[in-house]
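The chain below stands alone and is given as structure tokens, in the form predicted alone.
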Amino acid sequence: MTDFACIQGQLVIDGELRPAQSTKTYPVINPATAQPFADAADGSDADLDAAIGAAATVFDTTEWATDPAFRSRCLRQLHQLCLDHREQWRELTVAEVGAPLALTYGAQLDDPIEGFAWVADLVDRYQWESSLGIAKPFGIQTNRIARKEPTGVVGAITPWNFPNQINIAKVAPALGAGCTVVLKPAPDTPLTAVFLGWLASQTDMPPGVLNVVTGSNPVLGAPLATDERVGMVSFTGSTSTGRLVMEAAAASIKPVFLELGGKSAFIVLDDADLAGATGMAGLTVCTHAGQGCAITTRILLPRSRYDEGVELLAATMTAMGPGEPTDPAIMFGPLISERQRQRVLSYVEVGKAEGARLVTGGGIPPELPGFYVEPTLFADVTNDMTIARDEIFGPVLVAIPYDGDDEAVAIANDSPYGLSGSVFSADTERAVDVARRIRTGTVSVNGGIWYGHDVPFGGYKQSGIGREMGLSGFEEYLQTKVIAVAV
């Protein structure tokens, strides 16, 4: 761990590694062992204030906001540094997040790193100004120019489940747009964010372009929503916290991007390959211990094939036992903390109390020392049960029967969330028709993958506001100015 020993107990403010002003640190726990493995700086509002000040100053006084070619060059430098230090970052990610090693070759690390190159390419080809043509409003001949400009300082608040992916999905487009950033990661996963900030400090970016403030206080990032020097807040996390961010930002009419919770439906149509569909559903809910906002956690099975489907699911999920995340064959690691494990287990008790049938799992595997929960399947679930309404954020799947495509769509849409979903059918056209009727931000048909740097991600209803990644995600960080020139 020598390559990231220098970041322990450090923040990144104004281009420098520095301790918290209080000099306090707190332990970072490895979820697979339940033991501390490193220390992080325990930042405070004073550190956040310094970071905001640095970000505001560099935005106002340097060429960062006005020189796209310079930004593109710096992003490419950062991309190369990420590649150069990737193996050390990978080791840190497995230890801090409890992420299975196999996932770091995808969405937990390697795929997000490529986002810097994708954004740099977009910056190079983006049309920052466009003509709206000449017109004569009020009889005055005028040339109208639409111009895109960075929104200013961005406060980025990120969760612990896929920290590299979400940190980079905010930082890369914000920097590419010309914004400066104060990144406040989750208390559980501080060092992956500091590692990114440390790499950025080694590029030609002016000091203060990217700042990282960590801390054990879960509401440390609150001033980002209220400080008038911050032009925008980009938040990923729970819907309940997202409401608080939105309320706080309203005082200064600050734009917010919110990527929040989900309770996505996996619809198996009556003509589907039942074994294939249930195998995919069981694998999905167990991957990274179910700690993903877009994971499908309600499976809708045709009533005529319900019992068979539940039996197949039970076999798949029983075989998907958790394991040590350093094992390259493992996709199912620990939950992030004991607090999260107890939350998941409390939902298991709620499900049993409300009359759902526990088919498999629901407990703690005795042979593993970390924060593990067994893969858990509930059957005989109705869509009004708590376990079918709330985001549990663990390896818990609920099976709901339905009659006909219309009822399947109605059940899928009967949720406060609308983030993702899946449809399986032997008839692709039929599956796509069902997918079009689901009110959700992303839908997979027959195992199709919607994730990509060029794909906008976000949700309907209480799953959030705006889109992350893709052109839409890039433009979240831009303002539109119109310049009217009399000619």
Second form
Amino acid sequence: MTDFACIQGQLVIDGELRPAQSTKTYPVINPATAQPFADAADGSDADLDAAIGAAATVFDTTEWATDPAFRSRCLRQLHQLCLDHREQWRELTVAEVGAPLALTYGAQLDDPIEGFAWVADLVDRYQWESSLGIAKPFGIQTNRIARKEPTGVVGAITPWNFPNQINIAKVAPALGAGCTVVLKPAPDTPLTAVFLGWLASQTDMPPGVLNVVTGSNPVLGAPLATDERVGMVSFTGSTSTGRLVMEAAAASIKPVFLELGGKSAFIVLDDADLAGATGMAGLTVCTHAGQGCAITTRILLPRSRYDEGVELLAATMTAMGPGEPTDPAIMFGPLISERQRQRVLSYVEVGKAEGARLVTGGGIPPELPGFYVEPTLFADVTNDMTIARDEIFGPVLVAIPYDGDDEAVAIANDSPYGLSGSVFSADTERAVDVARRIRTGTVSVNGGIWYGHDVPFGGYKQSGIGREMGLSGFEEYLQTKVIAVAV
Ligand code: NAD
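Go ahead and give the structure of the form predicted together with ligand NAD, now that the form predicted alone is out.
Now the full complex is given, and it begins with the chain already shown.
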């Protein structure tokens, strides 16, 4: 545990671990035990200011922004360091996030680490400069060259649910593009971010390329949206906070890249294998206690098979009790905090008050000490109910009946969000046809996986602006410049 101990109470600024200027720390709570297990530095505006200053200076004064080969070498070093230290990082992730151990072998840790290698490869093959050819605008013979250049200092603000995945999905492409970064993680998950910054400080990256500022104040990162030294803000979190970040960034016309909430629909067409589809839907909403922005939280069942579908869902979800995240067989752990648990439980009350039928769950499992909630299924839900419209961010599924494919599509699209979705059918072509009509950034058909380093992820409508990961996610961090040379 020695590696993990050395990052406690530390920020990463200008290439070194250092305490907050106030020297204050705050306890980090293990969601599975509800007990503190470590301390994090309680950073303030002064620390953020120092981090922005370091990131701006290194951007302006070193070869980082202009030497892609150097950057890809550093990203490969960082990738290797991540692999070398991943068992300590895994232990930290399970303790800090309440992430089931099984998920750390996928999207909670191992898979994101590979993002550094993927971006390093992209940096090596990316065409940074291209010719637009010679033309004679206004009679002047001109050679036009298009260049891609880094945007500058990136302010990255991230949430607590999949912190390693989201931190790396921002940091890797931003660094690969030649930007420098100030990463501000969520107050509940500071140390996983500091761990990443600490590893980066051991590479050849110039000091200040990646800075991490943690703190107990949720709005600690707000100045990243207004500070003129910051070139863009890359934000993942709730739609309400995203709106505030966008408003604040408007004053200096700062580009904002937003990955926000979702209320995605799982459409079971009337010819689908109902047991298979409901099994998948029940498992999905309980994974990581439903704390995933792209998790399908509305299931749309054909009215002719509605009762059968609800029964199957209840059986699957009741069997999926939550458990200790350290147990390798568990996929369903605690929520992040008591605050979040109370939020989920309050939605259960709203659902009951609005007339939805609570089929299973809705309470706290008595035998577990952490922030757990039972798997919860509501039936007889209409799409105008609060529990069908708001993002609950817990293991809560609402089942809505529909008549015909057109109505299923209409209900799926009747949402302020547009992040993801699923379609199940015995007829793949029919399912793909429905998928084409869903207004979201990703759609899974019959259990297909859209997640990947090369796959752009993001949302329509109030689920965000821009795409993370893939080539699109890399180019979010680049500006386009044209140089016109009279010849
Ligand atoms: P949140 O919006 O409360 O906080 C997100 C981050 O913003 C945190 O670091 C927080 O400290 C910071 N923050 C809060 N107020 C701020 C302000 N005024 N200015 C600047 N920063 C501020 O979200 P959360 O509760 O941490 O995370 C859950 C939300 O994140 C859910 O809505 C979920 O859907 C969303 N999310 C989206 C994606 C995606 O890719 N679309 C991925 C994961 C989570």
